[in-house]
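First, one chain by itself in structure tokens, the form predicted alone.
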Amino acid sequence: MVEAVTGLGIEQLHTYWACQRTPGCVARLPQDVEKTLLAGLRLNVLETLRYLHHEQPSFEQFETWIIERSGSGLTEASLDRLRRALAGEMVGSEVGNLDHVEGLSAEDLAHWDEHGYVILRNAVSAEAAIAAESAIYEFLGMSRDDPESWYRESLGHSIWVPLLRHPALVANRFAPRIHKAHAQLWGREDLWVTIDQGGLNPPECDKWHFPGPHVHWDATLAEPHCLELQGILYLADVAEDQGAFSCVPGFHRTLPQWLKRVPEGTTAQDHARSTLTMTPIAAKRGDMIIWHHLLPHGSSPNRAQRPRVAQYMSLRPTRYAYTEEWKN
């Protein structure tokens, strides 16, 4: 029987809560610690900030909200791992021993080094991918086999699907192969998976045109340039013309030189949109694309016959190098 959680006992959580209530707070947690804290508590960043800023809860109310929001996913064992990690202890993988889990091959790792992205084949089983795909269609009130349903108002003019905690999506976050591959790329196993959303990119038509995101970075471009990973799990087969994830392969290796050539008065983001060409990355149901966050990337218009359905997630270690200055 899983022991019920009645109190969190995490001092960093109080610091985080207090800083959100205090404009210009100087006692803010380091960025990596803050991300570990939220991931370890099974919290999505945006939903947490919205709750804190809109509701202005007491700390006790905040803890109660976390426990209610996370449900059975937050156990005493997971809290203990988080407490120990935040205290500076080295913790192992949340999904258990990874020694005998198949991860990225030598060829995969060479591809990563050269191109800055890699496809983790069969990251989850086809059955697990189908379950998450079905959950997204159900959440949106759509049918996989009814094209007319793909353009309902429940999607809006966006490819993002704010479904966070369906059991099928939760299960994929703890797939051993996903944790193994990220451990290989990070060189460590004390990883924390983000509570991120799903995505549905339907075929373009007269009443629905691709809204983006177009080529962009989600990272600061200020130096020093540090490692961070991003990922997208395909929940159905995706062809190159099917709204596939797209990027500029190998750009992480030439970014410093490219930035020097950005015209004065122009942002790097704007210059990228007018000068760079992305490559769409096709993959199969259950495959995961992992990319270096310094690759310019985006989605692409879906000119095929089926929606692209996906789940986003990132894994990061407890502490890691990052650049505080924001520059785009």
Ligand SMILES: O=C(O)CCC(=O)C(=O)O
Second form
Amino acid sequence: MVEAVTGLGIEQLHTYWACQRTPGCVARLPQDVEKTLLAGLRLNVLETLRYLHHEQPSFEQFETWIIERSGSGLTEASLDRLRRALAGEMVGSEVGNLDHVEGLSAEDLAHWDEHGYVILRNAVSAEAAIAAESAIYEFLGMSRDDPESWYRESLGHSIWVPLLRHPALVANRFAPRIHKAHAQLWGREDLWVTIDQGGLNPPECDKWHFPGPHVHWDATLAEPHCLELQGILYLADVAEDQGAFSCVPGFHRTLPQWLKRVPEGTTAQDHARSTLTMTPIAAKRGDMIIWHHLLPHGSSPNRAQRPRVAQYMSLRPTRYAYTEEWKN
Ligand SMILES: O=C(O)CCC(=O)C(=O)O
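Given the form predicted alone above, produce the structure of the same protein in the form predicted together with the named molecule.
Below is the entire complex, every chain and molecule, led by the chain shown above.
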């Protein structure tokens, strides 16, 4: 497929657009490049696919939509960094020099190796977390201190909150400590942060039962098993019984052996649901939990008094090893 140079000057964008409108397209960009492209253009994967499939825009319309969506988030400098990275240049961190930013300690890194997750304390300041927490309540038309309001229809029967570009959420994506910790775990600084949503998991009550996500993987379980990171930023303190993020610590190390014991005719996801015990991870406002994508994980029912409010984000390098085959 011929790659056109575009208004935004990102050759791969044309390939991405053309492939999305061609059923069975064989000229798809590699998965990692696709993810870098969308993160670099400050696009959420789902909103972009929805737009392309529902609207069937021309390429020019697609570019205009991107500029309207991403607005001031797309500067000439950010586009230039993306162009260079996609051309194979090793670009530096998006948030400046990380040398003097305090990241994960040796103890944190040892915890990561053993358990496959780590709590990055004070990933963002308490003020930054409160600003994002308030934005989520406001978006949902709820009030932090009015329990009646937590069950408004605006949440639907889900803990996901499709708020993507509030300035408070945007600011958190550029927190130097978050970039430093991910750079330590990936061993490189050319990272791209996803445009992910927020979350609100209210206390269970007669009219609202925890809808999940229950234990699952977002990753392929086919081998070879590669590294990828996922993350959740707590915007208010979360106790273990307060709908905390939950996972099976250390599972990334024993997954291959465990997979061999999944009974014939049962999926790994079903077997995980019926056999694994999850550990809820409590942490403070502004802390971020980063986990290896091969840990079975999910959220948990909130049996406490206040909602768990969170912001999701993942950081990945421009190119990385992944397994094409999807097995789950
Ligand atoms: O919200 C949570 O605690 C879990 C999030 C989750 O399951 C996911 O991001 O895949």
